[in-house]
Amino acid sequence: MARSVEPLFNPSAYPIELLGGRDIGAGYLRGCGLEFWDLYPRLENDPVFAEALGAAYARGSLLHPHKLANLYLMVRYGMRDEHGSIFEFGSYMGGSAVFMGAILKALGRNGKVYAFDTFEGMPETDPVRDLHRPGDFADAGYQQLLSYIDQQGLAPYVQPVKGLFDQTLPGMLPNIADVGLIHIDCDIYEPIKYLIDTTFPQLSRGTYVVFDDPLFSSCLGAFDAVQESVIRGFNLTAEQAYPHLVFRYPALR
């Protein structure tokens, strides 16, 4: 029997059920609602979600609709600070950044999506841990992304940050205390480990940390980084395991 997912749509209901520093109640409702229950068909009738979804796929998002739906639920209903921004690491063609920016625009929020990527393909990878190789996803179309953002009126809400993370992130860290969600979708070990170790100590609001890749069979390096730094290093337990691996940091009280 499916549980009611109504608490998901009521920000005042959060946290829905705390356990081990995460909102396990919300994680169950989002995950089971999307995988087993009727949550996604309900979201398809939501005009804000539908418009953002169309913008994401028009730009070329590779994310499964359930993943975009999960991001939508966290951004719209779960983020504690309606003015909080979003950091995305690994944007490729920018579809998911556009998606989240369109949500912020439709809701009249003041936050921004900072979309970090080389936009020129993957950097060096670990030949043993990582299946991906340098240069994968080189067809990002950076200039086309900038044009698309302007055409959609999203320039106040989406800011691409071009370059290697260890070169671009340090200058942006002063902004991260106000971040409500971090979306990490960069597939390979070293960048993910760097991002966890660099960003977590700067967070202050029970931030959603959303990993796209670790549960894919092609991304064991990403899973290694999560095991080493998130689970062993920061001693966190997951809030959600489908369609993303989601943690909260600092731990909720």
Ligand SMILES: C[S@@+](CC[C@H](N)C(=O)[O-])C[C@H]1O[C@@H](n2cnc3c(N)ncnc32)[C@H](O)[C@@H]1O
Given for the second form:
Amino acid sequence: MARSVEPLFNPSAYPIELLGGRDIGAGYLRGCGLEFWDLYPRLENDPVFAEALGAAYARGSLLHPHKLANLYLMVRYGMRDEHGSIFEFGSYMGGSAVFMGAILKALGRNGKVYAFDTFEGMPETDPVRDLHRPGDFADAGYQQLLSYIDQQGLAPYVQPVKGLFDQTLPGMLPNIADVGLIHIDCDIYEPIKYLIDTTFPQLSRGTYVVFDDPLFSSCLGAFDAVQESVIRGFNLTAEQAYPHLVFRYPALR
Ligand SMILES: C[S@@+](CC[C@H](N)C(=O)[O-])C[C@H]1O[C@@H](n2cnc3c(N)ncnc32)[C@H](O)[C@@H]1O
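Got the form predicted on its own; could you also share the form predicted together with this ligand?
Below: every chain and molecule of the assembly, starting with the one above.
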């Protein structure tokens, strides 16, 4: 039975329904709204979403439009501090990063998207656990991404952080205090375990932690990392299962 999605568009309505440390009400409305109801066609008429989608397509993104829509709803309406920043791990051509940066710009937010990637393709992967191989996604076009960010006036909103996560993240951890959303889209086991175990203890405000990959048939290593570290390690239950696995940390009260 369809429920009204109106509370999703009202930041003061959050949490919509709390259970077990996550906003299960918001998770249901975003997930069912996108999968079964008419939430996506509604968003297509929203000029901020449409412009950000244009940026994602201009750079190229592997994300399904429902995933971009889900990020939009969390960034625009759900983040506890609307001026919070965003950490993205796995940016490739920068599509999802410039998408979120365009939202921050259009809304006049103070936050920034830190887009972490080698921008030279996948590092070592686990030959059994992961399907991806070293060098996948090597055609990121890093220089073109920098030019695009400059030309579109996105430099105050999107900062690429080039290199392996375990080499770049330690220097950026002081910036994590105001992070409202972490988008993990790097597909493979080891880095995802590292990112969960390194970032979670630094979070303090019910940050959205959004996993792109675990429910893909090609990313069982990503699912392993989430099961081991998020579910068994930090004892969390998911806020949402479509189109992303979304968790909140620390748990909401
Ligand atoms: C699926 S792509 C990201 C897609 C992107 N979010 C989009 O909008 O299309 C995964 C990316 O993760 C990056 N990656 C995986 N492991 C990494 C690591 N340990 N350090 C840095 N980048 C990594 C790869 O270089 C690749 O570009």
